[in-house]
Every structure is written in C-alpha cells, then in structure tokens.
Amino acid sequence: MQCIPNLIATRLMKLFYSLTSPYARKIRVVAAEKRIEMEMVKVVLSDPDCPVSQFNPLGKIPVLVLDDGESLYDSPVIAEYLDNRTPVARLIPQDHTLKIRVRRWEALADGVCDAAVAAMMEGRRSEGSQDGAVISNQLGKVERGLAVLNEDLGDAKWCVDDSFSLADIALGCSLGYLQLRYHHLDWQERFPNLARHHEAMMQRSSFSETAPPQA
C-alpha cells in the first residue's frame, strides 16, 4: 500500500498595507517582481481598530509578518529581506559599490516621499493652525530631491548600471505618490527624465497593477 505523506499547510507571510502608501507600494512591487506570494491585508491607519500597532510599535506601514510570526519594518528592511529570500529577479546588487548606489537612490526617493507626506499632513490641519513655513520647507526638499534625481538619471533607462533594480521601484513609487497628491507641481514637465522613467515603469504589470486610485 502506497504511503501518502502528510501535507503541512504553509503559513503565508502577511503584508499590512494601504492603497495610497508609496512605501507599502514599493514592497508590493518587490513581491510581484520576485514572484513571492503573501497575504495582503489592507488597513486604514486612522481606524481605531487598526491592527498595525500590534506588529509595529510605531504604527506605520508597511509591516511584513513572517510565517513564524516575527514582524519586519520598514520598507528598506522588508525589501532586502524579500530580495534575499529567492534569487529570482535580483533587485539589490551583490556587488558592494552597486548596492550602495541602489540604496542611495532608494534613500533619496523615500526622502522625497517623506517630505511630501509631511507637507500634506501640515496642509490638512485647520487653516488657523497650519504653519506655512513648514509646508514651504518640506516642499523645498521635494523640489531639490526631484532636481537631483532628474539630473542623476540623465538619459539612462534605469537608475543604476543599466539594470532594473530597487532604485527604480523606489523612484517610481515616489513619483506615483506625487502624481496622486501634488498635481500642481507639474513635475512631468519640469523633470522630463523622471517623466520618461515613470512612463517606462508603468509598462510593468507589477507597477501598473499597484497604482494608487486617482482622486
């Protein structure tokens, strides 16, 4: 009689995300490019019952809960973990010099998002309590960051070493967030290299299928 082995159910990793978070989108794109299956849990951070703080004491997304229950945060850590989980479609170069260049692009792209989010949050305060200097300062960071990103990209298709990488994903998600929240910046007209890059990114299913809903 043939023995039938016991089938042990594999517990999927769980990603907490929102549709508009550029940082969570970065991880969703990484997972799609790496062909890593995970359970997607959409959350609203302002919801009193939002479970995110149970897994990240800072209450921020994305949070990746591993199959053993351990949680990882934030997006650079999660991206590196996923990239090392399988050799399929490497997104972070193993060469040290190229890895640092990719990480530098990611840091600046994420920093542009940080400043854009800070300006948006200040702008959402009641009119009497808004600080115009804070908004101006944060948007200045966005402008300077975009200028450097545009210049560094130049005529290249991809950010680092003519190869698609995490740098391109981070940049694309940052630009997608600006497209969602800051139409008035006209970054596509002012930074044509970035506009070309974003158009190329939108041709990838991993990117187009994770685009935030437009207002």
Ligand SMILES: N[C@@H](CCC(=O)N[C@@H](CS)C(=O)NCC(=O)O)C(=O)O
Given for the second form:
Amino acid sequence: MQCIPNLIATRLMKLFYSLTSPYARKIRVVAAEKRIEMEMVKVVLSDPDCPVSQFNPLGKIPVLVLDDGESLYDSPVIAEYLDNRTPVARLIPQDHTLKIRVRRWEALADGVCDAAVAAMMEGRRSEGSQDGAVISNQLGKVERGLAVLNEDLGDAKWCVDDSFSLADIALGCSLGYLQLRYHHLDWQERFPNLARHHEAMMQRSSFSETAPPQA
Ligand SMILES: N[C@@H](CCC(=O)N[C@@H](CS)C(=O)NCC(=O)O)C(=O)O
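Form predicted on its own done, so how does the form predicted together with the named molecule look?
After this comes the whole thing, all chains and molecules, with the earlier chain placed first.
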C-alpha cells in the first residue's frame, strides 16, 4: 500500500506593506525575529488599483490578512497578534508592568513617526497652500519626542528591562524613518543615546535587511 504523507494544507498569512513604511517595517522585523513566514504583498498606496482599502477601510498599511480571511490592523495590534502566535523570541513581556512600559515606548516612537509623516505631507503641498504653523507644530512633537526617548534610554542598551523587545523595534523603525526623510535634523549628533541604539539595531539582520531604500 502506498504511504501518503500527512499533508496539512496551510495558507500563509499575507502582509500588505511598502518598502518605506516605518509601521510596516515594524511588522516585518517582528515576523523576522519570531521566524514567522508570511506572504509579502508590496503595494503602492497612490496606485488607483491599490487593494489595501478592501482589507483596511482606513486604507493604511500595514494590514495582515489571516489564513481565514480576517484582516488585522494597525501595527500595534498586528505585533501583538504575531507575538502571541509563537513563544519564539517573546517581544511583549507577560508581566503587566513591563508590558505597559514596552507599549508606552511603542506609542511614543510611533507618535514621533506620525508627526514626522504629517510634517512631510504638509511640506509636499504646493507652495501657496502649505501651512507653516502645521509643519512647525508637528516638528515640535518630533523634537520633544526625540528628547524624551533619548533621555529615557540613557546609557541602557535596550529600552525596557535590559531586554530586546517591541519597544526597540518601534524605536528603531521610527529612527530609520527620520534617517530616510529627515537626515538634515542631525538627530544622531544631537541624541547620541538614540544613535547608539540605532547602531545596535543595525547589527540585527531583521532590521538591516528591512532598511528602507535611501532616496
Ligand atoms: N497607526 C498606524 C499608522 C499606519 C500608517 O499611517 N501607514 C501609512 C504608511 S507609512 C499609510 O498607510 N498611509 C496612508 C494613508 O494615511 O492614507 C499603524 O501603526 O499601523
């Protein structure tokens, strides 16, 4: 009798992403650290046929489409989902106090990115319709956020409890975005703790292999 191997048909989860999105990079780094395989679907958000809004009504990436068709967003939700999918390389601590500290780092790092993106979008409007007050308000958030992140990191290697976590991934992706779009802010010189953290992140293949292409 022929022996038929027990094949389990599994459909891979699909991640909608772009090479320059810092939020999508966060998820790509999480997946690499946790050795989770996903089908990667690269999108161009400005493309009229971009499929993202079929899966996320907000039309934003990252979106993770699960094997049963359910879609997850935004990046903090996807990161938590993936972290719980396998115990390999835990990125969000089980301990409540540590978990809240990781989440707070993530919120501030993501918030700096939100403000940097908002300032850049305003700056891309035509000369006459740009609002300088909007740009400086958003850049003020970036500056204050970086100062607090730099101060809170101090001379520690990793953000929370001397252990690598989602906080480090979120911080790294936010700084990577500033390096891409705001090189002129000279954040490496002004915030040396953050510069050192970014160098440590670049030693990890999950991070260096997901770096956005420099323009
Ligand atoms: N809070 C969201 C932010 C996602 C986000 O803003 N993604 C940008 C790409 S970097 C986007 O999709 N923008 C398109 C839009 O706002 O319409 C997350 O963490 O996933």
